[in-house]
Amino acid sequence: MQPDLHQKQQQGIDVAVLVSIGRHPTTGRARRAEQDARGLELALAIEAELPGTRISMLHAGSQDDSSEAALRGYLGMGLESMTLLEQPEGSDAILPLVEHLAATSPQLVITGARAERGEGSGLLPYALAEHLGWPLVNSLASVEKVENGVVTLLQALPRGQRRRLKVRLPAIISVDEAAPVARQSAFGPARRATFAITTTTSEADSELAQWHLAPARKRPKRLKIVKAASARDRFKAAASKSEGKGGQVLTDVTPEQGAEAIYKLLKEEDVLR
């Protein structure tokens, strides 16, 4: 017997994917957040893998023509529209996340790590978990399958590494570079897609409003570069005593001839530019 084509579809799972606005590396334009596109990416898979499956994708902040330009990058991944809960710049957005999250009732709720603006403290995951009071996954890698209320995920550890674990749905899973790769927006789906608009309750971010937030500079150089070609000689050459080639001790000097002989070795070390 043949099963029925619309219990089958009924097996499928509500999966909320959480959206934020990226920043190009290079050029700080607005654009989608690598990681939450590989978020919708993995929702994207659940609903090939497991027919019925239903995707609203979720955006809280200001709506202007940069961020609805990013926005669209995401609904280009093949989404016909998406919720966004309106809210005036520098508004905390765990508040209405959590409200619409209540009221909705996913059962699965992606995000990822970090965001590429603002504070990017990746807390946010964990703020809503704390809220919800659902489980929360880090650093999940894919979904393997959803049966019977519960999911199975596989998490990427260090080096490599992965582990297997089962959770009970509703729960929030967070993705990183370890999630499959998203793949490329499409222009012409992307323009005819529609956003549904709510209003909602803003608090302003008290604590956002009193960082000064400026560009990140580029890391120093390092004093010491081991270039060896085998694991035997990066060993040798971290075991080994130094020789002190072209080095100073200084012994009985006074505080400014020694912060003198610091200043000095950092600039003809590049340290100091």
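Numbering follows the first chain given and starts at 1. Keep in mind it's a predicted model, so treat the numbers as computed, not measured. So that the term is clear: the rigid core is the largest set of C-alpha atoms that superpose within 1.5 Å between two forms. Compared with the form predicted together with its partner chain:
- Gly258 is among the residues whose C-alpha shifts by 2 Å or more between the two forms once the rigid core is aligned.
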The other form holds:
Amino acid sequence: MQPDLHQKQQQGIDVAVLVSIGRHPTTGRARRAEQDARGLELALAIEAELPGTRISMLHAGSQDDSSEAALRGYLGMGLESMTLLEQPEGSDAILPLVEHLAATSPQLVITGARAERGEGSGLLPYALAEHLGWPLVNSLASVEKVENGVVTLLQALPRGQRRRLKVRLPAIISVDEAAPVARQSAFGPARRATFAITTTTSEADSELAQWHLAPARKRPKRLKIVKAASARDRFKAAASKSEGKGGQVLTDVTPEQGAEAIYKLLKEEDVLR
Amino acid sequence: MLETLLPILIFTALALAVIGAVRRIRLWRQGRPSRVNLFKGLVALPRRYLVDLHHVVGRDKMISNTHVATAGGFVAAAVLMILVHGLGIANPLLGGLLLLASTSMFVGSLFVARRRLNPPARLSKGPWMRLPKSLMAFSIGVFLITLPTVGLLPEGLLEGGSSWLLALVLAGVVAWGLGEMFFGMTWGGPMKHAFAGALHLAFHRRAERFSTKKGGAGRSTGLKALNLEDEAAPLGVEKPADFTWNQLLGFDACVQCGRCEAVCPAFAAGQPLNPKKLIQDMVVGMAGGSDAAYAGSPYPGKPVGEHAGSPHGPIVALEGKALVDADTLWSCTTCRACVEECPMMIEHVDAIVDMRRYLTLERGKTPNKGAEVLDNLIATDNPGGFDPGSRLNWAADLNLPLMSDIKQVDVLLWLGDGAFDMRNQRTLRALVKVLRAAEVDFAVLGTEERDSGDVARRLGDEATFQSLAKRNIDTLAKYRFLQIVTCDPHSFHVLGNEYGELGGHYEVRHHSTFIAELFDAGRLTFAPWKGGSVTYHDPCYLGRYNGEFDAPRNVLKALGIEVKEMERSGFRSRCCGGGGGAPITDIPGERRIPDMRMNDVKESGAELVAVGCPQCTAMLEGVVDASAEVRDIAELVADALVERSADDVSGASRRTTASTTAEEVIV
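Next block: the form predicted together with its partner chain, after the form predicted alone:
Next comes the full complex, and the chain you just saw is listed first.
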């Protein structure tokens, strides 16, 4: 058993978890963001599986009382400290994160799919991947194993389907509701944990400044008309995969043609006017 | 020969008892400090023992009398024996008294022996089975050696060389008795309860529970707050040594009579909790070792002998087993039936919540839906995660006056989290109708109200409780009111008994108390009761926690209802299973507690069970195929209301238009 254990310890990897400040959907109070917390849960699962794994937690943003309370929500999951890349409100988080990640070079970066406040565009993991030149896998359900610099991942696809992927490290993975629920945040560890505050070069997010922000609204769903005579038919209709109708499959087209087709559809659907 | 042997025996036993006492005290002192007035406690001890304790023990007349004869006889015999045989004051008067005392003790021990012949399951066996024999050995031995002192036997009978064997046998019997009674008292035998029990009464952490000559309420049920300002202070209890020293002393006082076990709803439901075993496990943890020597009923579904601990080892293991499993702690409904029954006044619920605090605050291990409920409380101020702005939606048509508008009022109606529950909204509407009929000047906080923090606190999340409580206290401080009325006994208890420590002092009334007062003041008139037979289920947090047993019954009486009492009612009422976050943590058992309670209702033959708590309503209405209907007292009152004639209504012009319209709407 001894050599096995030794080997396992060698396999421990550096994981960086990026966390943001969340927002409760009904009250809007600051809290740990749902998806980011699931990301940290994933990292803690890797740590439990792979002794020797080191988790660092990163947040880029300003420091104040309410944000600290929210960030301590993550620390209460069992981390002793986190790194805070301090930058003024309204700054672009991507540059300092890229700088920090490039300097500390973790093997795996875990993020949530999208933030719960601000733009919430979900672009951050993609922007990071582009800057760092690392592969990105989205909608992670779980990390199955890490071996010789290759990580085996389970990606969640619609309707409960899963896809197993092997990715060479370093890589960025983003999690959404498919990943396991985050553990409870405990008050004691959260209170004791410390912040390592680093001031970074920050750049005002000029694009964000131009935007007009409004609370998100739920888009109305299209009615699915089911003409079923029996309970069995209704059940089948509810459970079965809806067949795409009236769509158009584009293969072997130039990017311009593809964009043209998408633009046309958006016009037809009244998304763009 | 005996004349030289007896003093040696007596003083050896006394010396060993003193050494044992020092060792035992050192075990207790492993605990954390606790502020206790030692002198005042010792002075109060006789009264606490003879009055307060007697009230509890006296519920079982037979055992009470047995104990008076045995213990009284023993104490008298012990003191007299030290004088007569230890110091050699061979006074015939003292000798006669000693004969009397040992006879009384012997008679007592016969009754103790009778109880041990076929002991009920709740009693611990093991070393306890030898106790009647030891009591007899002591009393008979002392009796016999005293006979020569009073001249009933010739002095020389035991001196002659021929009878040295008799003398030796007698000395052996006395030594056996002395060993159990003196030595065993401080070294951990069954008689330990006498030493630890007496000191536990003197240094009890809830001195308020005891009466004084001036009276005294004798009820102290609010949990003690954790100091969250001090970051070095431990959050709850991780290991036995984290209990305060007088808590450890309290555990050591347990007589293993199993009265707690007999009333524990979780034990009866087959959930892995037995209050007696839990206290014994704490004793094992304090002294170090395993529970293999425990001789009573185990935790249902958990064999004895698998758990072990030490004063500085964890109580609940991170992995595997330690002293106690977490599900044992989460099975408790905090109904306090065990505390109410305990003849040694042990505080089981405090200990359980202390250990839960550690699990929640330090480990983040609140089971099942616990974490979700706590997150909801933090983010939305209510356990269900509802939009706090919708707290008053059920009353959209009632035109309820808001505190924020009128600032000053007689009665502040505290809605509780039942405001989000459709069943309890019916109760609340009924209560509003009653208040309007009695022309009570009341208002609600509306969306300014938050959860009282009861669930958070019982689940061990002291931080969330204090956050909610402080914000509620700040809100209440903005307004002026004479009293708070609520239909939720849990809010009632927390607001009335637990906010005080955080700076909020209020006069709080349960709606049944308030309605009873309104009726007594002639402000309510009821139509005669036409329904069937009714029983009343006492909510734990109203009855046992706050001593309100009469008001709900008086209200039912005023309605013309003759209550058919269940076998377990009043201070012995069985819990509905809804307290202490038990429905949230949901530890599986063999039966459900509400099913057992509904069975009690069925046995009483009642067609309707009157309740006074949203939790009880929810739990009892959740029983499948129930034989009785469940209705809140407020609903029964609202149904029976009679419009009073204009003469009865003093100052009819006082009626506001709002109340008239609202009544019309409700009816």
